[in-house]
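In the form predicted on its own, a lone chain appears below as structure tokens.
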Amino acid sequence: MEPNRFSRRSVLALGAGVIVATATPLQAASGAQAEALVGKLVDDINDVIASGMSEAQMIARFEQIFIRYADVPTIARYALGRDSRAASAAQMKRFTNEFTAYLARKYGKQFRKFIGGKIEMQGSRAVKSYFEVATMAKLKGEAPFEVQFLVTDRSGELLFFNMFIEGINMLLAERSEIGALLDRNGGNIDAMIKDLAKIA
């Protein structure tokens, strides 16, 4: 799969690997607070979708964003894998902070390709421990495709865990591309951390 980009042919390359949900129940959180939560973060990626930022200006604000309502280190020890388990806590840090900057690298320039489109909520329902929130991306020029949030409040906060973009599951493509770069550096996380930290 051609590194940024998201098509539909993609989703035949990760095939139909699901995100293993925890066994914890949904606590005091509702699906009207789930869509709640994602009705705030899309309005702040419409937002700076209509800001007329710069593209370094647009990726630090989706940076922001990121933190504000993703689960971060639920996504950055997904994407390690089992070598989460080696990683000592300062390599853990300085991971989940050099993967936050990647991914609203990578994402952040693909939500600049919405510029002059917008992202609608579409409803949520309940899958076992989380919600699964549908929103509308419609773009001009291009036929409507759905993003969809995971949602669950199993950190202490409502916060997203995954999204789905054109079916494409985040994390699986995430945990594959960091499995691939440990690899190339011998399953040296230091390594991989400073190559992480290259990828425009």
The other form holds:
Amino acid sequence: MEPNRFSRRSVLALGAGVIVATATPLQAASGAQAEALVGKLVDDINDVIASGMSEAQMIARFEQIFIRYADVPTIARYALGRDSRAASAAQMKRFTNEFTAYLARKYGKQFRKFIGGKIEMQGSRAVKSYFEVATMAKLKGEAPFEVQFLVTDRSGELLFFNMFIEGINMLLAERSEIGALLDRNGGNIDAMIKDLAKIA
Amino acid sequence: MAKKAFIPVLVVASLSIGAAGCTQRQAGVEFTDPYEQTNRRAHEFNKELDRAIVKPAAQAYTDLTPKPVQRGVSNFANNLSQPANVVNYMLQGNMAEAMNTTGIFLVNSLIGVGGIFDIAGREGHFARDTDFGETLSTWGVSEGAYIELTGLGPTTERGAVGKVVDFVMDPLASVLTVSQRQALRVASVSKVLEARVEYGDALDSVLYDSADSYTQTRLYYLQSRRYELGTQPQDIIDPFEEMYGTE
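What's the form predicted together with the partner chain like, now that we've got the form predicted on its own?
So here's everything in the complex, that chain up top.
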């Protein structure tokens, strides 16, 4: 079907599709949609890598990209783990904002290494309740390595909620990190959020 | 060779049985770390070593050495690590990778002027490094406890035994002259320094920015090592299920 020529039947089908999508989001998203999302994400990252911006600009762009393509609230909540249940809505909001900026700084700095290289789409497969989209980072003079994005629409929107860089699981690494940060602050969430803002 | 390997295998086997009782979980990753106190001391030492010597030396080396020279030096060191890779691939029964690595070694040695130019890499043929730790893994030896070695960094009981065996069974030992061996040693150190700068952001982030660099190092090391060896369990983490319950 051509996307810009809707017949009445296709509009009806689309409407039905939307209803089904809200009821059972898992069946609605396809591997192709997940790949398309990651494809756009990778294009945006590649643009930033190739742009020749300063590091501060790159990190600011990465933060925007992250907010657009990642299920930030879910990632933040997972990183905080059990303590997210004790956190107030206001704390959760402040934590999520600070955490997003922290991730952009942390991963943004590492993308500097990608300058002159690019990320290529490999394909996707359905796993249980999400899609695993594989990409390959090809940097100059280096063996290519795999970066995987886990994509789902269970938040109501198709977004990625985890990534693996050469097997390293972002959710696990960040839960461990936030846990250590909480320990360092005697379990005080407000103090932890302040501390998080200071991490380069 | 087989005899030399036999004793370490026994050691690893008995160690892993001994450690099997105290499996811990660190946010979803299973491992055993009964030597945590000793490991943490080694970790602090390694961090200090990095801060005081390795990092500044690496910065000085990469600042003073033209990039093509750095590449040539690390290519040379890489190339001479291939014979050991070939031996390990054969021990793993991975003949395809043994052949591939042999091919890359021959091409780079003969056309790449003794390995200074990575001709094979330019054509997109990269040799994947292996070691005796991986060989033990393919033989079914379990990982054992996590260890951080003073001066050498993170590994596991199996990996530590592997390092010893790799050191002893170096297939080039009898081939190289004394001065060649010295050149290789210098090149290998330079390669490490170059890598320290190349992966500097990632390393700095783990070592100096994280709240507990020991646990982050452990998590990163174990996951990437298991990924490399293909022994990472397909652990499905479902944050939605955990946080919002099953639908």
